[in-house]
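Only one chain is given next, in structure tokens, and it is the form predicted alone.
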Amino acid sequence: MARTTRVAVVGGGLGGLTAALALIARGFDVTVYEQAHELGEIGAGVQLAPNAMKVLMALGLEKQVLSAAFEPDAHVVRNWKTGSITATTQMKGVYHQQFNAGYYTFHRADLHAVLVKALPTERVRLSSKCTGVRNVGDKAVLDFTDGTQVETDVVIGADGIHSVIRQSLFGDQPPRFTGVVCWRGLVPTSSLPPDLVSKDMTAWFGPHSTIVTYYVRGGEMVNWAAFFEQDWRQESWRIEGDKGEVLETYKDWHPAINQLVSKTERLYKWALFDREPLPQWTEGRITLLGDSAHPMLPYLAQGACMAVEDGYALALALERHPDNVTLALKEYEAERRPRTARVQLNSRARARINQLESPLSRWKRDIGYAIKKFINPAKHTYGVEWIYGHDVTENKGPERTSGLAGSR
């Protein structure tokens, strides 16, 4: 009887856990190695568009994730100064028909907890900080800070923008500072005046800045994120921001923005980094996933979505070629790299479009939106149907059969 293929997933974030769950469902021997002492996420919002929701549905987790979700009515673009609506794309009641899945917003910790609960505890190794990985013959070997080594058949680097796995494969490649910082906060809905924040996923466009607001935890809280062009380069998500600095920065913006920030008890600030699309993700039995391979700016809200797609696509590729994992990883990379690179570059371009400085340029952009909406009212303001309509779970490949590979 053939031995079960062993897979080591380095990193217990959304992408790594998605890969682990999809692989376990297909009969692989999976272990997740997480450097933290417990599996958890910090308090921040995250959006899952239909392309990512299809993956969670395929994993059988739709009911669980929806219990922690909020479904926005629409995607709305507002003017930074007047608050007037520049463009609207209806989502609720439409996307299920258009894309066979909805668009939902979450507190990241709630979504992460659903994936953690679905993962058998014996599959996780906490306090396991990987220091390097290498291909050795027909195996891959992981090194850890405590001096231990682990031999496995496949390694998935899901360890973020500062990935040790990527560095082991391709050397030190520092991320690119984008010239943008982010402040982020959460506010209980009960502390806000009624209707201060609409039930939409709202993007406020202004000079040098975009502010995004949406509900999480079923509407119990409002998540806001303010992206502003500034030369400040500390990347940690755990640095507390100065509310006074935010209020001063946005003092000329619509009063609703200042009121929302004023009601925020604790907020955080970090610098935004990304990378150029990598020409290669895979070497032998080792590959990358999510931010390890393609960190991107948040202007299309697709960082988590792409990681979730990666995880499922990788499981399908290994299922197709269980006896030739190097071929499977090459196939996975060939499938995913063009799509994620396109999303990366579009996210970067969206930052420039949102944050135009010139009033004339902003006027031309907004007129363009109005014309497009007149021609095709149902089309998304950003033209991202090519992202939302993608279904990675349908990529069955030439050798895929029905059912899960756990029965192979």
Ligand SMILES: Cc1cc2nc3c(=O)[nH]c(=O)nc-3n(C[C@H](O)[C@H](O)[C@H](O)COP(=O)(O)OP(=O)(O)OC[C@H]3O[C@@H](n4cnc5c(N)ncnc54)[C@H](O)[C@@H]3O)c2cc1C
Given for the second form:
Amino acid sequence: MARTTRVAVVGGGLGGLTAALALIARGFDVTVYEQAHELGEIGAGVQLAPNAMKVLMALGLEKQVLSAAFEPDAHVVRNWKTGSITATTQMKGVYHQQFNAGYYTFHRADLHAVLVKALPTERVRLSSKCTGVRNVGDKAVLDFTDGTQVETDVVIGADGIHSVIRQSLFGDQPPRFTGVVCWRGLVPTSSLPPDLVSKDMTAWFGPHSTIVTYYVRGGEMVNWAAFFEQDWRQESWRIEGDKGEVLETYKDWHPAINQLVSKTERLYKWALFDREPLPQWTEGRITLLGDSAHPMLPYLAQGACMAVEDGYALALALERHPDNVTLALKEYEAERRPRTARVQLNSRARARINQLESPLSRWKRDIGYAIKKFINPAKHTYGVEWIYGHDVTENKGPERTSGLAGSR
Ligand SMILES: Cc1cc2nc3c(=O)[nH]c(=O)nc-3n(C[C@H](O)[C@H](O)[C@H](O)COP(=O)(O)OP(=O)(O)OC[C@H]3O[C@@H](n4cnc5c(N)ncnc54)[C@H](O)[C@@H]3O)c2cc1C
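Please supply the coordinates for the form predicted in complex with the ligand, as a counterpart to the form predicted alone shown previously.
First the chain shown before, then all remaining chains and molecules of the complex.
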């Protein structure tokens, strides 16, 4: 059903595009404003857990998304030095039954391209950098760098960690440097020795660092990301890293890591920032979504998943109250804030657990994994059922939300 409610989505990342698609499917008059001259994503990997896959399935994009995906066999934790396996959780063939969707890994550009293709081009305004927004009576008004102003009924700030929309609503609160930097690279599989990288989503846990490896683009490329505690604060997806520095940093690690880094033609370095959970996301007809609302460390690989969930939840809330958008946005915030805050804080905690410095603490952690697996081999070792098991597409109203916040 076509509706007259106009929704401006500021930011054409994974979160903004999901929101736009879910809203268009419900007949809303949506426009996406993106600062870039074209819609795209950087060359890096991204993992989507079952909770996000359920959203893409509900959008009718399962076939397209799977054609761009790789499905890892298992989530494997390895020892940084010996490479021995500390813990394994089978994903392929198990998650579909356990969580009603699988776990997949992607080249970001491929995943983003699927969403872009599904979005009618006339819904997108490129080269549109928003500079501010305000509630004016029963409308909201957006300002852009070229001096134009746009009046609309609802504004969704999906504009990432340095969100202008958040700043307009709640003032300038710079994100927190987490003390962790990340190097990342993509390597064609054909350039690697066979079996150097297993078909798993592998996390190498070591002192002060976690390295993650997985395949993307149906197995054509290997993505790696190395998280390392270092005081270096430049935050840009496009700063090239120094391969020599990475090899020196990981010289005592398992040789497979060094081989993978050596085979990487171009690698990037950036500093990781997050934020304390915000007490409020919404004011009147304006709200936030994804990294603008809850930037988080990537140790649970859930930032994009939460942005995708947000987008769908927001569309459902507006569908419930198309004639009372301020109530819809309040309900959306009430539903999403507890869950995303919990993921933010758990991601931080996971960073500490992964990269413990003391050998004794690491030993205790690893023994703990082994004992848990021994006691209950069928159970997920890492306590993320409350994340993966959630289906935001089934949430039809706030009455289901109260149970969500307390679920474990
Ligand atoms: C190393 C690393 C690995 C990660 N791995 C994973 C993973 O495996 N799985 C996962 O779920 N998450 C992962 N994440 C997190 C994930 O990348 C983010 O949470 C996700 O991309 C956020 O999406 P978003 O749409 O909210 O914001 P963004 O992707 O930041 O998109 C924001 C968009 O808004 C546009 N924009 C910004 N300002 C303006 C403006 N003023 N006007 C108009 N447009 C504007 C930008 O150009 C951009 O297109 C990882 C993060 C890092 C750092």
